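Quick heads-up: it's one chain on its own, the form predicted alone, in structure tokens.
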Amino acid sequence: MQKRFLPDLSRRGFLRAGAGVAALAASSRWSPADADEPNVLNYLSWPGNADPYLVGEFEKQNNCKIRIKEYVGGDQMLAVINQSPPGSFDVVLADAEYMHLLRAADYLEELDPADYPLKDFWPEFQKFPLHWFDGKLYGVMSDFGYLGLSYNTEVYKPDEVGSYEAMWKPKAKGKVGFFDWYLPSMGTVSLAAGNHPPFDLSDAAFAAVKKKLFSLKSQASGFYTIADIFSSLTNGQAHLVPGIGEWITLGLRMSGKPLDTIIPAEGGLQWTESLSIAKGTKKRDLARKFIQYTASPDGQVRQATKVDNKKSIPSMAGWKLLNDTMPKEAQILRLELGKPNVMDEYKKGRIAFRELPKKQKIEDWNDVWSEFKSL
């Protein structure tokens, strides 16, 4: 990999990249007419994943174009794929906790593990449990990160936010912001209540989480979309936000904002993004090549260093290439080999998977979240 891939970490570079993504979104947007185009890979994904930095080399190597249908949130992703004719999409990027729903609805192709460089991955991720069903593989991890407690470093010192209990302190009154998604927000409150894993709760434990969550209402500054989280942390409306992580605060910190994220003593959540081949695709070979490319060392480095959304990556070969070519970024991202790194929290058992509720219905958790907001 050449130095030209080194991202500009300045604020100007950050904002310029954002503008570039907006322009990209307009030029690479998916339409149903693209589904049958032989040289178009139809990609259902979170926003930003058709950035030329990520996919330009793949398009060049395979003489194709990637068209992206963007969604925000797993429920919206399920709605889009449920309402689209078979063959509309070739590749789906999903949060790992939604994969069993996609697989149960027969939306995913079974993958051959031999097709993908899984042996290059950290051992913990070579047979990632949320990707395998009945011994069969349906997804390949593209990236991951941890969710904990993000905080304003001018207001809090690290030892003050070493526990989620900081959110209940008088100092936090009116300054606790919430990502308006029940899963990460209630998941961290469940961790704060001592539940590990946080989503496998008896009804009694679930009732206790509800009571603990509701006790935070007087501390809340608001409920935010992703874009609003950036602004609320930046303008000081919120000093603490549970259930988000470095994927938001690292970019802001690089632009000079006094923000950081900590994994409190009660633990954190792992978010995981996974690539799968959509059932009904007529371009299975191209879809397989795209997943192979993303899992390759070069593709993994690009995933890690995308300027507006930096991530951890599962491939040890990707880590090695990053350390060899971008040592500064490897240090910033805590992806250094042979030094303290992001795998330490994982190996110490401090990280739980972000999963869908095990014993209650999704609607039960959503109803509690809605009731909390309306208190």
Contents of the next structure:
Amino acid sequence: MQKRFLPDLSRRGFLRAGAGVAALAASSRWSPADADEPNVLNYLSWPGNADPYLVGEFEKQNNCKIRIKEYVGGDQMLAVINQSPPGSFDVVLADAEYMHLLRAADYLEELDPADYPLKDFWPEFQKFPLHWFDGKLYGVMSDFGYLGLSYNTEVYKPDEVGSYEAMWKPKAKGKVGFFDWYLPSMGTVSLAAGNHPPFDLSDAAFAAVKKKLFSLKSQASGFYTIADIFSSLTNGQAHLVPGIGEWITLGLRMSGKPLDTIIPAEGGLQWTESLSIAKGTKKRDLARKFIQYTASPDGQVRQATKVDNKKSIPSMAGWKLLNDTMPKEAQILRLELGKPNVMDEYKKGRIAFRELPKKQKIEDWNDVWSEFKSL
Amino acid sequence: MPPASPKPPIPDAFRPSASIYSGSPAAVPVALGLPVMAWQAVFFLAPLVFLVVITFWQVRSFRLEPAFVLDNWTRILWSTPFHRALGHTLQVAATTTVLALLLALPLAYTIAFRLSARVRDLAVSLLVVPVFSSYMLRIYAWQVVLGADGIANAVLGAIGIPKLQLLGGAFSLQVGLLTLTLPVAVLILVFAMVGVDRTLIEAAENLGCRRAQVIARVLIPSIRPAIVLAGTTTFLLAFGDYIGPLFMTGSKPPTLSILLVDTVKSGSQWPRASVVGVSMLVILVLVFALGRLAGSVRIRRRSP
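Structure of the form predicted together with its partner chain (previous: the form predicted alone):
Every component of the complex follows; first up is the chain already shown.
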């Protein structure tokens, strides 16, 4: 049983898996023609989520194929769904902060909570606020993680990075790398400025965040895509990166890189991925089954242990199966029941949801980010 | 005046193929060119027109809507990030052009005049390979070389030089852009130099010109259009490049191509991104036109 779930965590295995994912992505391109295929589930998602490790068992059980249309970033996801005819997608995986926009644009089916094993989830996630609108459910959490401050352990000791203020210290000059996405990067700066929640800001507080962000300019090493964050951390371009989390540093650490992630005293951000049924689908039953499968203990363990993307999972039943079958993985992922685990920070109230700006337009935050980059 | 004697008939053996000349000869190239023109109209001109049109459209709730608003133009052209990105991009592309020409001219001269024909062909082949190989892979290779723990610092460390920050600045950016542009510039110049009339060079040498004088007075003037073409091509490639600035500097500071992508990401703002794109296109056309002008202007020389 353990063998079934145990991924090869060697560097070679990591690279091989990456190549496999790339090959898969190339071979399983989504096409609008797939929309009417009864045995094809059209899946709009972040890259890598149609990896056979995640969906192969579901495809076998249901005699179907998952066709993924990949996007990078919530804005791109909204653009894709906006530009596709109704019925193009059966299932959508979205970052939770974008769900209200999908809901407002009437792109999502209402879900019946009784269809999904929500009672298996941690109580904090059974009625996750970003999934419910007017008392109705529109999404089921597939995985989550925390964003804080990632750092080079050869340069920093944990007590030196206990606060985001480490980014402003002379030691960090020219060595603070930024994930080139305003939301998590400005979100952590907002936390550093004492805003909790970090995205619900008055205009005065927003101006203060802008000032604090701009004061980081001389500290910045660069602005990186996801792929380049990996290389900037490993090739020494960046020693500190705010707004990213264990899902990046854990894989690198297991490959022998001196990296770790901490949730500083000012708090961290929770990213959440949510599965929904797209309105207009002709394969509602298959879509429901897919979400049920992903939320099942087996599907959840696969989410947590995907070789190139380690995640936390909301299902306690998933945690139990992981602990029973892959205790070492459970320990590394801090998903151990009855021991200090990833839920601790959440329970202490140190984690804020990653949300879209509440009082300003997305464009206003983006403009500040563009200006910061051009300083 | 006696009537002109009729021309003797052209023997069939010398008559051009009847199928080619069955219509108007002038129509043949037109007929052959029509599909190409149609292709260009459909796949180049039409998208270009559309690009300009959507600069006046607007975005509502991430959805592109036809409209006629000037807001996109005013917002982009008057914004500080655009001005900074434009200045930075022009400066970076100009630097690359100067560096590429300074490096390419002696290299091309060596290949064209100092190597045997066989070795010259080999050198040209070696220059062609990188042009058609993945630029992205070459950039990743430079990251391995220039990283803090990369090959360059390992070599420097071996001779006692402390680690240098080679990645993430103007140096690494130029390394990336020259990786893209230098082979192209060298190839253009090699082909031009190979085509230079050798008798002119020999004549100059026979008349007592030193090598520097031959290069300055005969070779450079002979290949001036190629130098302009190499410089223009280098500038255009560097000006529009996205990968080099993104991966060699971490977008710091952003170039216009990075600003363009950032603008799309900012709430699916295709109209504003199109403004950036159209502006880039206008600048490229201007540079190209200036290049053509520089290449065609005759330089008046005083008689010795």
